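Next up: just one chain, as structure tokens, the form predicted alone.
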Amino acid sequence: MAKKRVLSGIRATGRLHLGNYLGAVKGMLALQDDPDYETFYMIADLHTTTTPFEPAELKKGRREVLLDYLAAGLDTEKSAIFAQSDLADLHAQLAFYFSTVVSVARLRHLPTFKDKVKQYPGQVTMALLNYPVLMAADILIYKASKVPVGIDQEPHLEVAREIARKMNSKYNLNFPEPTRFATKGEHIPSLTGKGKMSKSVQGSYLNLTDDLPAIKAKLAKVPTDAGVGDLKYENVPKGAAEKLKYFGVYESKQTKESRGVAVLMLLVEIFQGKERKEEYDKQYEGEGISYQKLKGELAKAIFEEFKPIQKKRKEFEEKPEYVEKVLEKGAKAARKVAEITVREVRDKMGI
């Protein structure tokens, strides 16, 4: 039987945050393991030229990316690891025949287009507009049928789903309507209390590359409450988009104090476990919360995660050679496939 395919792509705008590692890259490297899967890894370097971008910034990203794939242990024995740019003139070619069965109404309608518009409303371009397809075209020229990512490219995912019925209903094509592949981490709020964790507001993420006295540091910035009293947190549902909706669309029904209780304790219950998590729900209802000491044992749980991830990116930035063989080595693997999906659309579409 053949291998089902996975793609997934993480923007180039620097080294990867604990939401970029929970959300996507451990989903990357379940689904590399997994023999039932031939996996597809980007550096999602065009992407990034969708928001505003420094040249030299893009260039910088794209290999702190690329490092962190590498230390958080993709392989490129098992994947095809590439920068998107690689194969512009493929996964561009394929998102303009992918744009004439999708409408303006149907993007500018997008809630990610909406939050970006309102975060640059000066750079509101067509090359914004078309990201979702863009994104269903790095998607579909892999037929991939899995996407490892967060809960919050779903709108995106659905646009894919919604090209692929229409190039199959059209011209007779037979792409697979692709599926987020969700991880235990698929949606992490930021620090702040405030929306997701996200490289573009400071203070809202931690690095993978953060040492123990920057965790500490960025964790102690988290707004919490008096530590006694009702468990507000536990008013976060446990399926994954109503998770989103207590981060996002409630966000005005909850103080910046119980969303920040409610972001320490989903890390708790990641990096120390339920019982951990459960053992600190008693302390509320009882005695009470302390949290400098909560921040303290959770900073170092989470670097104990990061450790091994940062000897290794070490090892990486010593082999800068063997770094730029890697994209090569995956561009190649990746060409061959999306050939083939190119070439099938246009003869389709009667190009």
Ligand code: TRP
Contents of the next structure:
Amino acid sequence: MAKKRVLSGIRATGRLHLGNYLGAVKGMLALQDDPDYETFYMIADLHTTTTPFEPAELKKGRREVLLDYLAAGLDTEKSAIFAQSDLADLHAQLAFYFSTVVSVARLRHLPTFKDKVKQYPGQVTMALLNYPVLMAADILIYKASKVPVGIDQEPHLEVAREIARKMNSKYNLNFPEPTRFATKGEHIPSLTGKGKMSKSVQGSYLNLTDDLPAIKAKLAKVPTDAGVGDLKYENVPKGAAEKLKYFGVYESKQTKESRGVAVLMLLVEIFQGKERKEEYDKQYEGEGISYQKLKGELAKAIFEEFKPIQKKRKEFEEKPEYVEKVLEKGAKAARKVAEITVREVRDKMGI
Ligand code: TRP
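Can you return the structure of this protein in the form predicted together with the ligand rather than the form predicted alone?
What follows is the entire complex, opening with the chain shown before.
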């Protein structure tokens, strides 16, 4: 049986943060090591241009993401690792063909689009509106059926599935309907206690390259409550079908402090295990929690996981020629597959 394909990407906005790592990279690693899958992992540098950016920063951002990918364990022997811009001729071309089956209204009403409009009211471009269509092209150009990304990307995957269905029925194609490959850290809230962990919000994130003092300093700022009483913080329910909606409700119902505690507890569960978190829950309802101690232990646990990644990153930083070659090799492998799909679509569309 032919292997199933996987595609994922992260925008080239610089070093990866904990949300990228837990929501996307961990899933990428799991599927890379699964022999049933053929994996394509890209740096989504074209997507980076859909919001305000500096050309010099874009170049740097591409390199930072690549280094973090390699340091975290993405492996050129197992995955095609490439830059989206190296295949711009194919990805952007397919996105244009796809845009013929998507209405403007559908894209304007996406929550992800509305968020960006709020964030950059003066810079609502066609590229921004078209963001999900380009993302659909990224995925479907490899006929990928699994996409390891955070839960915030679900609305975009829905658009990709709609496009696949429309293209299939209109032009007799055979695109799969891609689904999300979820990880334990599919939603990592901001350390500020509001919204998700994001590169564009100062103080919201931990970088994979943060050292122990940096992690400690950032955790120290997470807002906390009195640490005792009836459980006031609320954790995100597992397996809830309406998770995405729930995050909205969860945000509005909670205070900054209780949201801060919820982030800490989630990180405790991920990095120190479920039992440790349950002990804290008991303390919360009993003698109370010392957040200072909790934060110190948590910082150490997080750093333990970052340490080997940072060591590997240093090794790659010292081999710039090798790192450049990675993208060349990846682009070649990706192009082989992407070309076939674009040719097929053009054929069926009569272009
Ligand atoms: N939109 C994704 C994000 O912000 C990045 C991305 C671009 C992507 N193209 C993709 C993710 C294709 C998965 C598949 O995280």
